[in-house]
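First, one chain by itself: the form predicted alone, in structure tokens.
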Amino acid sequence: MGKNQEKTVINTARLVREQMSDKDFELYLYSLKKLAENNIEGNLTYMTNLYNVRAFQVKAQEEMLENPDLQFAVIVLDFANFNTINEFCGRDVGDGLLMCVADALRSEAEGKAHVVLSHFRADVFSFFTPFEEKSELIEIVNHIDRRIAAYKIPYKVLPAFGICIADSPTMAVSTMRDYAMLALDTIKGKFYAKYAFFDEKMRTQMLLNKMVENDIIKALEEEQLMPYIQPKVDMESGKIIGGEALVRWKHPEKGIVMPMKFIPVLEKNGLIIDVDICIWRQIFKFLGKRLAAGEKVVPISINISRQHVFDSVFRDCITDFSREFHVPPELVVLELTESGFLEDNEKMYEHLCYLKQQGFTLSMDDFGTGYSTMTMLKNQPMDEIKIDRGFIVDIENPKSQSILSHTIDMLHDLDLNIIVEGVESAAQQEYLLKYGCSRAQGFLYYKPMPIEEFETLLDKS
């Protein structure tokens, strides 16, 4: 049965339900029926002799239309690492895994009706059947996952599960199965969970990822991105000695839609990139802007996303906007996570001594959240080191402020300059001021701002 077909047979059966006598419905369901079984050798999936995607859905289908009365849910398995399994323990290996799921899943589904095994792709798997209790779902994942354990492989086997339940008896099983595997890739590869329920929260997170995708493009056309701006300040003074641009999207629909609820999807599918390049843009303009008319500036940080480490280009762009706007290079801080020089250390080194060459700051964000900070300092040509505010949330606590301290020391000892980011109370300030760190950006100072509020404050100051 092709796709188109297949979509066909649900849509219809939707239909024509409530249209249909229920005689006539049993009759269209019984030719459904046949349609499946006479094409049943074509509908299961080589080795292991479960069904194939389409069959699965025709046939889960058939049994929730048939069966009104019934709650039903789709249980998809999948594994964090089998292609590892297959490269270091050999393809016999993996096939016997994949058969030991197909009987787990077989034995499971023994003396139990309405229920519909599949084998969708290589090591994911589908179990639909009816419940009563969430528990019984629970306890399904659990009888299947011993059966796993149990199988003798000199790797450790991660299996992960998502379930979906029917919101109404004509859900499309095709839903149902994409719900289940959305909530199975919020726990795949942790060893801390097993199984995860599709919920209000996950379909929320799917709507919002989905109006990313559709409306970012135009967002970029239409500037709809744009830079806020959060000042650094001088403890000591209260000067404001620098600022950090930070993006905000100001949706046509929605109005100000803050980072964490688009920053993650478009690092998914790369656009974080073409937003980072717009958003220097911005300040670049900005600061050439209050240059040509003689007004006053300060040097200000923009963000580069770790995804530059493998684009080449990133850094002629920033030195292409320095000449473009006629911007100085020590006008522009250069931010990079402790994360960006995970990816591919080399290349990320080669491309940051060549913008500190052309006069560019570089500086090292959320310092301290990482696992080779140390090796970072050794290594990497920076210039200011931001520290994390973890350091500070509990600056009474005397551990706290030994790590601090002796952090502290180390970096001046290392001629780096310090920034402390996160300040959000008197008492943090006194310590870092006591510490001997003068610079800071947080609450206790300011907040992000329009780009346009930050240049009234520079014409105040």
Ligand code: C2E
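Between two forms, the rigid core is the largest collection of C-alphas that superpose within 1.5 Å. Positions refer to the first chain, counted from 1. No experiment lies behind these values; they were computed from the predicted model shown. First, how it differs from the form predicted together with the named molecule.
- With the core held fixed, Pro398 shows a CA shift of 2 Å or greater between these two forms.
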Given for the second form:
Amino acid sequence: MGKNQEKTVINTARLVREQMSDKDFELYLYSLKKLAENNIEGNLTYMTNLYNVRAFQVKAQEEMLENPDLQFAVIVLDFANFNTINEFCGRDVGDGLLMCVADALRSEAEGKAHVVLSHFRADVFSFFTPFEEKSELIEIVNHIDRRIAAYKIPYKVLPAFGICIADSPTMAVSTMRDYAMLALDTIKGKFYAKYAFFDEKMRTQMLLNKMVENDIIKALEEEQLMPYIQPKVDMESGKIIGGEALVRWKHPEKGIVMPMKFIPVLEKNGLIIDVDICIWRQIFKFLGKRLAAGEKVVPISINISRQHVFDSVFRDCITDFSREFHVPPELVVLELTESGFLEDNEKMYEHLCYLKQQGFTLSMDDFGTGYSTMTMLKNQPMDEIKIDRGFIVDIENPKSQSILSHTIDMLHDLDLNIIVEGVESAAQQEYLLKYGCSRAQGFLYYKPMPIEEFETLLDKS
Ligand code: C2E
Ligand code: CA
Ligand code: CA
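Hand over the structure of the form predicted together with the named molecule; the form predicted alone is what we had up.
Next comes the full complex, and the chain you just saw is listed first.
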């Protein structure tokens, strides 16, 4: 049965239920059950003999329709590291683990009515069950988890559980499964959490992600994406020494949408590349226009998403814009987030060196938030380090002061330019100046602003 067919079956069942007498409806369910049972033979997952995803959905949906007075939930189980277990311990051990999960599910279901079990695929399982209190669901998770932990193998097994509670007796089981998977994705591989319930926050996030996916192409076509600029200042003189381009989405219905709301989605579907290029173009155009008019300019930083750095299109695009808009490379700073500077990647290294040779400034963004920082400082071709605001949020703490002052000293020793972002208070400014750092960006001075406002500011200064 395809997804659409399933939907039709469920919708039909709903209609039928509304229109049939109780007796007829019972008969209808009976025939549906027979139909499903006849197909069930071919709907078991190899090895574990549990229902596959289709049989699971039919069976579970039936349970819900037949028992509208009960509350139901879907629990899905997945392993963060099943492939590694297979590789490290061998397939036999991996298979043994899957059998252990199947047994744990079966024993948990023993003596309980209306429970449906499934082995969806590979290492993904599901437990559909009625319940009264949420704590019962947590208890089920704990029981299964304990059974899995008791299966001794020379590798740490990391199961994670996602749970979705039906919001109505007619909620589609396939939707419950999708939501439970979403909840699971939020904790998969994290040692501190074993289970997560699908909640309102996730639903809002999901709707937002859908909105982004649906509307972004149109936004690119209709020029709804534009850069704001946040000025960078010299804290001693108060002068504007540069700016950073930060994308804003002027959505026709939602108003101004902030980057953190849509960039993570675009990083997943690859469209961040198009958005970046759209912002870069507007910045080169802006600088070119001011230069041609003989107006004051300062270097502007543009953000380069990690996805670009392996691709030569990115460096050609930047050099092409520089030529097209007659903007000397010295006026453009390329900000790459710390984790974008990958060690051992020759292609990326080549592209960055090439751009540096052309005269562009390379800046390592969010310094101190990624890994492998120290060796990268030695081996990567950057000019500037942008210290993350995490270094200064609790500046009153003597330990933070020590880390900050030593970091600044080290970066000076390595002959790197330093800028600190997220300066919000006079106290932070004072410490930074004391430790020898005078360049900053932060709400204490300016918030990101539309280009026209930034122009007015430049004209006045
Ligand atoms: P980022 O590159 O680290 O940019 C700095 C962010 O910190 C900006 O948020 C800015 O508004 C905010 N900020 C500046 N000063 C302060 C302060 O004093 N306090 C606090 N709390 N925040 C401050 P924004 O504009 O929301 O951008 C968020 C992130 O989105 C950026 O972080 C960057 O990673 C990404 N981003 C923005 N524009 C682009 C773009 O055009 N392309 C790509 N690839 N990423 C972008
Ligand atoms: Ca940045
Ligand atoms: Ca940053």
